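The chain below stands alone, shown as structure tokens; this is the form predicted on its own.
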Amino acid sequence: MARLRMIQAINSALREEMARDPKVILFGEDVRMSLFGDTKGLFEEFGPDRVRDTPISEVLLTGMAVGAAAAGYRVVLHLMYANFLYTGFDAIANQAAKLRYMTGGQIKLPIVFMASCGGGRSSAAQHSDSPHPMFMNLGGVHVATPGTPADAKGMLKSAIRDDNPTIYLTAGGRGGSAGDVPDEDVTTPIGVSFCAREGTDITVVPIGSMVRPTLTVAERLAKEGISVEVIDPRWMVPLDTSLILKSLTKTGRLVVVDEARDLCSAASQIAAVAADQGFSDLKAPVRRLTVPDLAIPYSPPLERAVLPDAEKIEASIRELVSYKAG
């Protein structure tokens, strides 16, 4: 077991994947020069035919990555930042999303469309978005947005593996975080959310970059007695509410932290999901705790003022604990 930063753990995912498998190809935007970090030196090791830097064009890469997909390889696409996703959006919801399924299974398009995404570093509008919900709606396609270094790396291995197109969104201003992360060959299963944090008292669903803040909260708060149980659902697409469910039914109580905007987030399917289906074990209402319907501001005080944080995230804890009908 080591201790990796979530960087770290991408670049060591990256690295094994390509020892493991000549097909694996890495290219996008600065990849040879790594400025994130989560490619370093992997040129070095893999020379040109693998690893390749290209022109800043992602309508063209996003197509670049399905041709190469179709032809036999396994793409990893680094668009860096992930309101790029935008500019590339074509070639992945009408391409990507699609093909498999439009030829009978007869082309498989193992693609990872690798971004960072969310806010923290006062990045501004056009580089802080957190838009996994856009396509989650695509059908499809994968949507990972791991929260731990472990998971960044299994989550990152299991996509590379899969023949089937992924979005894989990584914490933007939380690269930087170190966690234990396994050794040996370990991938995570898709489509599995994990429970963080046994609790009894209330349910919180962080969603990638809120798990930290969260756990922090819930360890911060069982000194004071109470007792919150964390489900992290690491992937959007396909998303297991089997167990986010099922902690509903011990704590009746669920807050879903989610660095996107608010209207139609993945929140707002998960609170759908346990008014749907989980009425019954409600003892208040679903909070979601999201970012407003805005662009994401570069000033550092109005950024913190729209972005879920400890505090937030503590002070809808504390709400729906002492909630009382009527």
Given for the second form:
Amino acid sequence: MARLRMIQAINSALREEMARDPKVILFGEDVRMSLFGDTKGLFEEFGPDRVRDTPISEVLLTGMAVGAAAAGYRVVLHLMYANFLYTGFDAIANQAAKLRYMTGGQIKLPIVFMASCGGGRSSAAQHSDSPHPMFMNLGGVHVATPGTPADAKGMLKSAIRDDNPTIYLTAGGRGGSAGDVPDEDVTTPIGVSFCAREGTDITVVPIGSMVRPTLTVAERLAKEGISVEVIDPRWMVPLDTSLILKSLTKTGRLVVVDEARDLCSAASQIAAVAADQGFSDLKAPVRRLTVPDLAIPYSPPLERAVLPDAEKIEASIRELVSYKAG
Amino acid sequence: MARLRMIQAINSALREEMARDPKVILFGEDVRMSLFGDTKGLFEEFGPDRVRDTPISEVLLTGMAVGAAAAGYRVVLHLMYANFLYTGFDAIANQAAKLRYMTGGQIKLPIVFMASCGGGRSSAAQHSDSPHPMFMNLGGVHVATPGTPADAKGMLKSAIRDDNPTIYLTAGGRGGSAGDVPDEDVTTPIGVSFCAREGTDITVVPIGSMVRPTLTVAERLAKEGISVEVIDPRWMVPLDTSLILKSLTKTGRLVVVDEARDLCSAASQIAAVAADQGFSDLKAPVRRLTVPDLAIPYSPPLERAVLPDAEKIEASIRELVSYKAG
Amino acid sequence: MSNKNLSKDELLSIYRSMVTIRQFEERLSAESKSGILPGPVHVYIGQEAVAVGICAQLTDDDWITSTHRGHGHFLAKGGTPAALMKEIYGRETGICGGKGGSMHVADFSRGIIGANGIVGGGIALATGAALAAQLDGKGRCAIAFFGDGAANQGVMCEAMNVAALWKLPLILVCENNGYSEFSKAADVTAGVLSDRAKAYGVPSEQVDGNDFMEVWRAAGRAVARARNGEGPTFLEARTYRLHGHVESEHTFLPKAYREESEVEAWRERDPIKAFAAMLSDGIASAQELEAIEQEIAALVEEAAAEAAADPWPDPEAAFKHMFA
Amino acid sequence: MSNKNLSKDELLSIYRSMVTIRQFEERLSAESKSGILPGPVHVYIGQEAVAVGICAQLTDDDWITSTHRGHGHFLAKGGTPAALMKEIYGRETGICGGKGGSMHVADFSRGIIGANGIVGGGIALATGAALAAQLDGKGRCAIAFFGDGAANQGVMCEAMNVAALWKLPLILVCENNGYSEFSKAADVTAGVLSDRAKAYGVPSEQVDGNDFMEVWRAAGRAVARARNGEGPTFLEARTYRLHGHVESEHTFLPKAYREESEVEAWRERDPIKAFAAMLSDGIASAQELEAIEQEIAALVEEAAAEAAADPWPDPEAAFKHMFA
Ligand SMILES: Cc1ncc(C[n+]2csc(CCOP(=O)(O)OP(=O)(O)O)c2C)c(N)n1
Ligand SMILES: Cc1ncc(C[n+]2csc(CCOP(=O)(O)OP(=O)(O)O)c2C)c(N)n1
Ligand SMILES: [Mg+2]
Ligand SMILES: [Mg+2]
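Switching conditions: you have the form predicted on its own, so give me the form predicted in complex with the partner chain.
Now the full complex is given, and it begins with the chain already shown.
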């Protein structure tokens, strides 16, 4: 067990997987110098064939990832910020997500498209999006949104070994929160959600960056006798709602906390599943705590106004536990 | 009143708006010859300055639309197939959707990004997507999904006159269904949903291409005494859920029919709103009839297997009206 | 084949390949008009010397990416006509199980990464395959076929930059048939396409795409460069599509967009006729050529008959193959 | 100004403009390091002659688009230093009300379409503005400033193609400062940048971006072409950024990516020093120049003081301006 920041956990996952399998290659803009630190040292360790700095050409890079994967490599493409996934969107959406299916399953596409997502650092609208819902709607790509350093590591390792394209999004930029990470070669099973805290009064489902503040709030509320169950789905695709539905049979109340914009968010999806498969268990309206349908502003008070945080999570939970059918 | 196909209704909206306002310009690939017929005759009528064939350069075109709109024009950019919105995604997502907000409201961006969407014609995975949910999640763009020729015309006219970017998606390729279209200069108010059929047993909300088969089914079921209320939201952004919620107070049962893939679909969004704001009215699980999270296949039996149609709509309705809380 | 002259057997096999594409697509064209084929079909008729000229320099281990007009590349690279026909018919027995159709035919076992419905989409895929080929270190190369219209997608320039920097074994084959859909190249394409490579230091040349030997020789030079680790090459093949952009265009276009005289002039320059004329000049007899044509006609007939008789896919198959 | 020599007043106003950018950003650099500024800051120090040299040929009616390194362009095009400073401080009084910050500063009233956090993003916007300018028919033009790194985004080539075909009044100004982030241009950029324009028939030239007069003259030619309906021009300005890519880079980079001697050599070629030396050679006295520097110092001090004192935006403002 070591205490690592998110970015260090990612770095060690990359190092271990590259050491494990010579077919794993990594490329992207400035992966040698490593803006975030997550690819630091890999060039020195694995050399210029397997670790390549690229020109700023996202349209090409995403397509190259598909071509190289189709031709037998396991590709990690570092795209820096999630907003640049938009720049290279075409080959993700039209090729990576479809080529296997269109060709009747002739190939495997082991690709990890990785990027930092989310707000909170005054990076403003073009560097702060949380676009996992778009990739959920795309079909054909896995979507990983780890909420802890341990999962950041385990999920990245799983994604690299898996034969499907994965959009791997982590909040936190250059650091990210710290947490215990196992020393052993541990992977996190794909499409398996996780009960991060047991409780009986209400189910809270936080996505990615929202896991930490949710756990903080749950702990705080426990002291007041509000018992919060926290289910971290970890993977947005494949989305495992089994624990959420199971939890609902106990609590009957659900809040989903998502740093994405509200319309067609992961929160909406999970709420929709609850309203369908979990309907008979619901004792209260299903709440979504999301970002309003806005771009992320620069100035700290504006950014705070739009992003969910511990305070807003707490307020949502309090409101919902006190809901009485009228 | 004239009986027009979808594509003719679009053509007349474009013609009327270009005649009305000399600031309206149209460009895109082959808009002169017009693959679908929707831009037919406009070059001849409005000349080479205002109607331009472009090279195949979607990355540029979407950005040019933003630049030209910021500089004072009302831009209609024809992108042919919705999948090519992915090719030009960057400037839609990073510029069109954010530039006004980021600059503190300094500008208006009157742009219509138009394309044909949806399956049913064996065009296969790269020409059959229904990506409105991605644009719903994007924030900053209106999303229009007309379901009838009259709305196709009225909504396009509204979108052209509006000062915001609109993603305007119509199913039907070269023809589309026929319907009555008013002769007068009629616009469809932005963000206002429409009760396409009144009923008391169940509320069905079809999106875009699903409006027609839903109405057919509703009519058929009426003969059996199943009274279906059909609410067509028309605009996915701004999404008007007021009529849906109102309808739920009457019916307590909801099916949303969406040709998009299920995860984070418009169906999920509407279901989530129902599970929140409409919770106390719900008498049954909220159902989504959507496309599985797959690419659209080519061969007709495969395509039929994945797309919602009248038969599947009917089955969903029957199942839900017979639901009894147990 | 790259550095030697072609034997009679090789020349006849090339003829067979070009004739296969032609007859295959003439059949498709007829079927498309008769409404049997589920989706849109873009045929390659008139451009056969390009696909065959390039692919005659390749092995199964090399990669190609293609376009919406991809049947010719598929067949030239060794794909099976019957498997292709069945795919376009939408049958279970198609090379992609009926999931892809005309615009997505692929055969990875033969290095055919596939046709592509996204104009320019194959260029980046080929660049990625070229990277894989370089890492493999076995002298493979990757070819991107694309049109003059696709050359206006910026990704082409992005690819040339990376391929030049990394000396990737990539060959960019731009088939300049003078049109993208219904737009004349002159209206949508500035300058000379092969010049676009120069600024990146990528060797480039223009070839007569209707002259098999010229294409084949240029391909030989490019493939040798690629296999020797000398980096990418850009080939602009000037050619013409003798049919419309899409077989159904006569049903919806308001007017013609090409002069009949222009089409006629290019019909005179039919690459297959020209190649046959060369063969007839002392290499093969008229009977030998005719025998090949009849052999292919039978093969195409059989493929079409089989395709028509083969079963449609089981609807349940739609739910397979999204994820590995 | 384009076709005449510059008067003393004009030269001093140019000096003022360059010094404003420099002092403004030196202040920002210090503030960034002190942690006062909310977001990342990329400064333009060392490249001032490019923005000022180009913008000195423009009017408020012309359009510019800029980059993540956009303060210089904003100021050179006539944007107000105080409004800029307040924006970067994140204050309500900022030019974008605190919504944009350093990477999104814009002032449409002065034709400043804005900085851009997407590398290459401004190129397409400028092309669209050039289309608008052409339709307006008033002789306006549009300028896209972008870096050597951005030149590897394919959209640059797409823009040159359209601008050449349509003869758009577009000027592509590539500021080649030798680096994109921490990558040397030679490692990620094949060939000579200005050559990329040639294949499209877009006139191009390389200029010494640290020599104001050279930039200004080239800009004059390009602007004249644009205004006369002769179409686009590509200018590659060779320059250097004297600071890091981002002001915070010393806190996270594992090692240096440039030789100190290289930075030093370019510091010797400081564009403002060079311009001052030219002025000192018989045009303006040392006192006159110093007076300008002091005047600017006061202005920057005042802008920073005001910015620090100005209110933060009301959180409710976050919910405005998404839609018109
Ligand atoms: C990204 C994208 N944009 C537009 C289209 C529509 N489209 C299909 S083929 C075509 C023309 C292609 O021209 P060219 O590259 O010259 O190939 P050719 O058809 O001449 O073989 C266009 C515009 C597309 N399929 N993909
Ligand atoms: C689409 C996109 N990709 C990557 C980045 C990250 N990034 C920011 S600046 C930069 C380097 C830009 O280099 P250049 O264009 O030469 O401009 P300079 O910083 O030298 O002024 C990169 C890669 C980005 N902002 N946008
Ligand atoms: Mg062509
Ligand atoms: Mg640079």
